[in-house]
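Next up: just one chain, as structure tokens, the form predicted alone.
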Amino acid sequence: MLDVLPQVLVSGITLGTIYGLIAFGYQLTYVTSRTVNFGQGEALAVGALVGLSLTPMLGYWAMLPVVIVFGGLYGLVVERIAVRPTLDSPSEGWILATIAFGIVAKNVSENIWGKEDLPFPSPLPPLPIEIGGAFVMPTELLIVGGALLLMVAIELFNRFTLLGRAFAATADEREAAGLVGIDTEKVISGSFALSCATAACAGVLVAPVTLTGPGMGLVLALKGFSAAILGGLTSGLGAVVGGLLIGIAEALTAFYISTGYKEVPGLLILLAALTLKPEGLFGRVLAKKV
């Protein structure tokens, strides 16, 4: 059974990369505002559905940047309607607000595209490529490469651009950043735009290997959130590592034990990590003023 291990690992890495990309989106908003969008799965699904509608007109490659821009605009709306009014409230109203916004988005999607899942055309030929003893579908390479490229681009943006440094300053101390002239409201809006843009891109990347529909993002978003918690909500690297750990654990369990137990190891890893290191594998403890 060891001869199929490379094949199993390929499946796990493909899944884990998508989980990591979604987790990266959670991390982007958490570090700037200490909030996350619990409607992230709907952002992923809407992005995939918009991409499905645009592909016949623009083609897959021209459609991608349009969907990313759409995802960014979607994130701006989420932040403005569901997060900003409750951001400075002593309650955690943004949790219910983002969930409610996601439900509305799902219902609107069902009325536009219907409730049935739809196939998404792949831009690459369905012919496997042998790499290191494993047969890899070109679409799997697209998923892994596209997700990693987007995460690296965002990380470079955060490190080497003026706006990215404003993100970092807001993440370290929002009040102090405001005192030195940084418009923290715009920074938080930008973090939600980037977060939902990554979710929309994740939807388009994974859609050719799944069916596309308004409910496709729920499980993926939950796995992505688990990956973010496992790796640490304050670490982009942690998001990637957490996603890969959960994806590989699921693939190994599904093949060597049973598909009925594939969720268990990832959850056990998550529970063990939180018991030993509550802030996540790569997270850091954030001081909270009282």
Second form
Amino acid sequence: MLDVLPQVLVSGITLGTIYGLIAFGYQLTYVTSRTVNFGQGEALAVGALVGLSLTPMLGYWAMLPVVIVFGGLYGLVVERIAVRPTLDSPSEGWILATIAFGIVAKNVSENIWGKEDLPFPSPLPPLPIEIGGAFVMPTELLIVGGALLLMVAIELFNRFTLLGRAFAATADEREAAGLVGIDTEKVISGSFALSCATAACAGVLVAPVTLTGPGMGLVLALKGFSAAILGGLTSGLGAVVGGLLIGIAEALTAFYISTGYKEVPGLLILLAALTLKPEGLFGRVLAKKV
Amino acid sequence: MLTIEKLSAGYGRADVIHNLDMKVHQGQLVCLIGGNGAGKTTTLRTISGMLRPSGGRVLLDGHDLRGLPSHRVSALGLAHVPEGRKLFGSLSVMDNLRLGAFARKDRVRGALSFDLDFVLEVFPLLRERRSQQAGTLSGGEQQMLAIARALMARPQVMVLDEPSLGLAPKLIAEVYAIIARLRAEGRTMVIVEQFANLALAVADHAYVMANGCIVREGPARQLRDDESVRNAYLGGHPLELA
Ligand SMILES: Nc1ncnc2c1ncn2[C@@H]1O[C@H](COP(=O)(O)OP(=O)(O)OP(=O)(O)O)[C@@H](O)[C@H]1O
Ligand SMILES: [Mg+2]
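After the form predicted alone, can we look at the form predicted in complex with its partner chain?
Complete assembly follows, chain above in first position.
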């Protein structure tokens, strides 16, 4: 008889990494603009669907970078249409505008791909590999590895390139960033491009283990948002830790208590963390949107 | 070098500054003095493109800056050291300096490291603290870094908003010694200051502001000796430096 705990942890970590990647995407735009795209779930679904259509033409591996670029373009459009017009006003119109943009994207994709969920073929054989007493599907390794690789790449860009430092400067002090010559509007567009690129990538990564359809992103985006709040909307590391905590708590509950209650512990952790540390586990307090 | 013609601007409907005319010649240090709320910061913000003028215009070396956003103004050669420093607090001292040169077109290695060596020689403290987070520097160090960051742009004109703000007298004296040195090197600068005697002591030319208007102007030496300026517009609070 196999010990099931490692097995449960594997599925928790897999899910958790996806939540973390989505949370990471929220964090990217929050720091530069104090706004997020509440249509990230739809960005994720559209990414997965575009990936599904491109795979027969390009093959899985060549499809990945194309979907990431597509997600980036999608983010530029979201920022231009739903966020920028409301940025310089004191209103919080971006909340409604990004939700509305997501609804439109969902309707358009229902017209193109239909409402039914479609299977997404995994590029890797369904042969489990044994790692530390658990059987891990190659697809799960791809999810975790792909998500971590993308996040590490973005963090390296942020920390070690002048343009990345300009993103951080805009996050710290937007007006002063303008004074040293940084076009902060472009930086904010860029952060939306990166954010939706991570969502689209999360979509193609997770699609083989869920199903693919216009509605696939809704719950994922909500969990990702909880992860972002839990980790602190201002920290990339916080996003990943927040995602893993929620993913693992969910897998443990689903197995040891009941699948019906799997959402509960994530919520409890979130509420407890916010009571003890309102800025999130790794967050810092930022100035409000000006 | 910098010409301001009939400049008006404000926040929302009402103008805060009215019909300002100012001129700053190459190599000159011009100061703009006036009490709390006179509109000095608003004037500098309008010059550097953070606020849109409601009337008039600003010319930098012949370029009309009207309607340009601050990153474009910066690229044309104007560096603004804002009120309250506004450093990139989570970034290192070095990153703040590197970003100071963000708008430069001559971003070849040699030119940047020349200016980096220069600012680290002017502000030796920053060399010791180069990998420290800017937000954790002391107030005096932060002001030094804010000036150093602006110098990294190798600006044609540098404008400084209350470099003495919140500093102990000894540090204010240090900051002003550096300003005097930069002036001696022939840099073109505009300094806004509440402590009129400080600014008048280093400036070539001075403008006095009250209620959003220029009420006096003249050579700094002349205004310095004029009791009526101090009494009428500056609330009579000179800062005595040891
Ligand atoms: N963001 C703003 N919104 C609305 N009004 C403002 C804003 N900033 C400044 N004001 C108003 O504009 C006027 C001029 O302010 P400004 O900051 O330019 O004065 P200042 O001369 O720099 O004063 P201080 O010496 O205190 O810095 C003041 O009456 C102030 O209340
Ligand atoms: Mg001021």
